[in-house]
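Taking the form predicted alone, here's one chain by itself in structure tokens.
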Amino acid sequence: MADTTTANLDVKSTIAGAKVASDALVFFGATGDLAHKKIFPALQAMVKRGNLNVPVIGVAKAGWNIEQLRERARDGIATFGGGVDEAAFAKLVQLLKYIDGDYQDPKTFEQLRTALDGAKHPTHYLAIPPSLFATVVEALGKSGCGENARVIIEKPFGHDLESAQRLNAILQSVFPESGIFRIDHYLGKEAVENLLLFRFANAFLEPIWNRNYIHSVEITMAESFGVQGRGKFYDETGAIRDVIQNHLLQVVGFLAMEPPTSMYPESLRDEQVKIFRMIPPINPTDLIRGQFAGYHKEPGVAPNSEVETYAALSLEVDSWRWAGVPFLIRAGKCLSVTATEVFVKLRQPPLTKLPPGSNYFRFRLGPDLSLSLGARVKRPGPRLQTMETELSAVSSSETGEMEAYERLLTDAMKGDSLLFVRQDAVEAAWAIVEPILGDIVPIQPYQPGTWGPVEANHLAAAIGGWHNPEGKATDS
């Protein structure tokens, strides 16, 4: 397999790369759930900001016409996009075209070539099930629609390391690495980008961001809701493949990487890959898998399913900076609250009467945003006693941020790869979780509304127990 660490340095790569803006956007799966909830709202937002003024071609097999697609777009924007902006929506409607056809029928791609109407550098967005990626990519290549083009694919990038490598071979048979944009919407979130900038834009953090001062790192992604009608997909995926191998390992990379030489995309992504390669494959003894009571009743779920809806694990980063610092990750459905949070506990100062965990950094990544520092100050009164306080650097009151899909689609069409995942990072992440995929350890049951299986408490005993994020229980 070709080396994917850097982009191929050929003419095709230069055209697909960052110097040429796309002159058309094609999105497969135009009638699907992702398009309804995320893509159409993002497209309207892009129009409003002046970032979309090229043809937008939806492709699907639904027996629809263009009017039905426009109504679907309006409903998605009204329901999930904060409301229809009539001026922006009217412009979007003018740009929107639709092809109704089977992805396995060459005639569908003949129609697409016609609809592109001479566009020289289109972007193709595969908002479709992963099982169709190869079919569409190969058809784009055979029809000529992939020439000088970019492709955006949704996670999961494969089902394991071997399948990720097979998928990459198919992608690179049509597109250069610089023209492949692996979209992990988590990287487009303002909170995640804020975490990255907070680390490297503040000189006070670097001297203490190491094993000498940091006691432990916890990353929690809790959801108080279940699989929400996605039972069939989830039963083929599970928590490790769905969010740990991608979203949460990306967060580990941002927390643990060495400072990049610049914010140039390849510099940042080089450091991310280096960290992934310093993480040994996870030992099954460091994993707890759970499943919430009632999961088997979800539509699409097998009656005897052993798929995890909760996973907690411990890993280490085998580097000079991080040796001996435990990194704990947990993610689950039907937990107590909906919250994603990083909790970096600092080592105890040499004052014996201070409670453990007095000093920490707390990065709230969702659903609200906050970057906070836990400290102790003097308690009012005559005695030299301390009390806990939390200093906030950023809060969710900040406004004007782009939604993740708007940001990522805008960047991909401009050829900016900074917030997209490179193939070597994909493979390195799969190598980390490969030993814990499947039913390698038994499933532990837990009740909805709790913090998961009680067995997971033993995993965190060495660091004084889990830090449970605060939040509200939600059902969406």
Ligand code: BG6
The other form holds:
Amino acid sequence: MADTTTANLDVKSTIAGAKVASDALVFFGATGDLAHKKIFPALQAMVKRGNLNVPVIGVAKAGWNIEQLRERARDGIATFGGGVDEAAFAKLVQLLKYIDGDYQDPKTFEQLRTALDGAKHPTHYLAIPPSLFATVVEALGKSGCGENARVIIEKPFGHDLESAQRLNAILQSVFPESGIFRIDHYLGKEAVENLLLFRFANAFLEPIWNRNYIHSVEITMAESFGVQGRGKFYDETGAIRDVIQNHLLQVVGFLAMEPPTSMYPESLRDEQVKIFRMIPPINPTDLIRGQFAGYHKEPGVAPNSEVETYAALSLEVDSWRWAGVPFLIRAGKCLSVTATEVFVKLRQPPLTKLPPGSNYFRFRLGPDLSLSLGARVKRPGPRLQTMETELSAVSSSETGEMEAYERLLTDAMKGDSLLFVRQDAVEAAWAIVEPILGDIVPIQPYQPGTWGPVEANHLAAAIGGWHNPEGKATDS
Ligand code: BG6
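Can I get the form predicted in complex with the named molecule as well, since the one above is the form predicted alone?
Below is the whole assembly, all chains and molecules, this chain first.
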């Protein structure tokens, strides 16, 4: 049975210190897609868990009234949030207010000030396209709504290093860095946090977690679905900007960082940045870009688009711990299965005739969660033969997982920034991918339902080929 004792590795509670809780939540883009799919379900879950008891003010320009917003909330929760809990939903409806107004119009922000009703530490969540960030942030500053407030923004944090720096300057013109919460929802995933805890809470791991014992690290984020109606966004983004610069580099950070100390609050985020700074900018010769056949027919996609729906790359971490260990990352849409997995291959013991590849750690990050150790044991019988086995340490059924958005919104409302991306981390991550953005290498076509372009196999040849995770072939 799982041990339920609270581990003293709970860095959050030991280092977060006293924080001021927000007394209002404002979310811009209240009628949009993100609010529908993610924010309303998270809000209901927060109410249900007793973590939300302050006014929630939706802002948008849709010509809607509060009744329409409530209906939209109900629909989002029913469709994407696992169902409406009538008691929690009724409470959420009591907290919910709505302002319909143009973000360019100062009157919208006057209305917001009135609706805030003297709230001293509001949190403003910008669930809006990045092109509107500057307008809203400046208006929050001018109207006084930004005073002693926090702001939450969603990735993409800029489009490249320069635009990320510009965006950070805009945000910091109104909010202090400690009041800026950049959401990378991967950091709110139970499975991703488990990487960190598993590494540092087990004495047996540390002696082998380095170049002397680790042969290679592979991270695969495979999605069997396409761009799901987000053609316009995706065609301006591509796989590297969409998931590699952020989600998958964060995973590398947790896998590779040095142990954080609990002696000061920023230590975990400092270690994260240190790792990013130890990764040399990726060489275009270590990159394969692919595009699934049929991508051009997606609404919003340019007919001659050369944007990648698949990318595979190899990087290094230039440190004493990791020198010479290849880190391979690949991510793609319309692949064979939906599965995100980290595969850490250990060096082979010097036994002759041992088949390769059975000493490993496998961290399954999605859609289900598991943590397994691949090992060889004796095959039962009279002969001295081995067979592969997997020891499983965690699986989804044991976790009672909290959705990432609920987790992160709850933290932001409390002022706990541990699981949010700091300015220097965003910029360091852009610096890693900067040389491989755009059409720097030719795009390779691949058929939907495959593992991407065959050219990517050359990249993995040095580590004995890709480990393809198992998973569902179609997205439900
Ligand atoms: C988003 C990307 O950030 O993450 C999507 O924009 C991607 O393209 C999604 O599908 C994956 O998130 P998750 O939680 O389903 O692994």
